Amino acid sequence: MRREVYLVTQNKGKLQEIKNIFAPFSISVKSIYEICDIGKVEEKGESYAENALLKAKAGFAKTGEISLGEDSGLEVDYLHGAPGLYSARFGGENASSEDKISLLLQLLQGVPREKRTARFVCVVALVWSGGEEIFTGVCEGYLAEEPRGDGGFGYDPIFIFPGEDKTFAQLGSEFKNRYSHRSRAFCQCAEFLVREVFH
């Protein structure tokens, strides 16, 4: 059997980061929009495993392949949970990763360090013929006071990994794979397909 799945993404690096987590399962990670142009697949649910779905049934309604769809945020106590499921959109549409962690930091300026705890959330939803399953991760840690790093995506630059005292932007695409909220939700999911779909 084709150990083959798509992804309902068109973030380039997320992408890559989940090539590399389903890599030693040997399964291959393409994007669905390698195959097929399904639009931008608006995200109107009102959590992440909802947005995660609607991503993968997108796919799979399309394509009839192997879907997955993820959603994950980063929620800051501080601030209540936010930016949460709107941290993709965190200060607007067409606002940058620059953008958004620069108003993230303005918001958190002069809170110390035990105030400062965050996590990171991922959701994976995953559609095949015979059914649907979701996957959730999560990854604690805390915010930075500015931006350390130069690897990574999106919030990288300011997530603070405990224990290391680094960012996921300064440790790298390895160790964050080996750690993060998207490792643990994707791997689960890897584990799930091996076991139940690509037998």
Given for the second form:
2 protein chains.
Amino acid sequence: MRREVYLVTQNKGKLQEIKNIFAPFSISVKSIYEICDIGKVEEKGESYAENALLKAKAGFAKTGEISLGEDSGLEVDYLHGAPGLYSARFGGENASSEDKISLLLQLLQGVPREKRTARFVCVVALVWSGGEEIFTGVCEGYLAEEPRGDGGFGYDPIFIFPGEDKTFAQLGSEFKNRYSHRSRAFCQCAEFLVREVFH
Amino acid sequence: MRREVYLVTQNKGKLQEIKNIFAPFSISVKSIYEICDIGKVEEKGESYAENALLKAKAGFAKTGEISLGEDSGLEVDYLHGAPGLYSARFGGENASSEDKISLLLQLLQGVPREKRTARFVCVVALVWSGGEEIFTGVCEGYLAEEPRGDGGFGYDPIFIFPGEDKTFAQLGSEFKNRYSHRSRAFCQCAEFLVREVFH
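The form predicted in complex with a further copy of the same chain is what I need now, so please give it after the form predicted alone.
Below is the whole assembly, all chains and molecules, this chain first.
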């Protein structure tokens, strides 16, 4: 069986990350937008899983291919879990990553290390002819006082991985692909695909 | 003595509000920008009072006229007092009032009434040939679930005045000029001017 899956995303940073995570499993990943234009799938669900499923279902419905949808967020304890589900839209639809980061840092200005705890959460939905599955990955850390490093994307420059005391943007993609929330969710997904789907 | 003061602001909504508050005291208010261009005074202070003083001092230094500077903010308890000092810049320099409001509502989504408490704070600095004074006004309330009313400006459409259960934007300018944080600070200032300066 062709070991190929389609990710429902228009985010190139995410696509590349997941290509790299799936490579050791000999699974190739393409953006669904390479084979058809399913338009923008609105993230109108009330949970990461709902949003991820909305995307994967839209992809599968349109193509019949093994489809993956992903939703993720950064949950800041000091902000009661915000931006969470709204991480991508935080600060407005047109806010850049820099805008989002400076807004978050502003809200946490003067807040000491022990209250800056946060976690990245990633949920992957897999939809294929055999059914649907959900995989969740979490990565605990805390927020930097200012952006550091130029790898990664999104909130990576302010998310500190505690064991290393460096941000994801400083630690680089190889590290991130091993320990990140996204890696944890997609590795579970890859193992499931190998075990249950590609046989 | 000529009962005239100069407000260091480029915000027309604020200017009009303060003209109305000062009218019963027979004090006329003009924007300092009507008589000279002092440029934009950066709000780089670490308190409302510091920002208000920066403005009033800049106005007095340039014109020798009785100068008023004002700084105000909305302090949301659930957000540990944010946006507070950053209320005007919340969501980025170019964010509109609508942007700021939707960002705040997003951060408070699903938060029940009893945890939506907030206060408007206004600090006025008066600088004249006789010295300088600071006046503070506070108005307690809580945040609406969605914007209501079309009066006022800034955060008025989501700030509910508890006794009335209506937003400042619904209650209108006459009500606001009697009970708002700004009214409280500027009325103290007007009384001081009448008592100590215009005699």
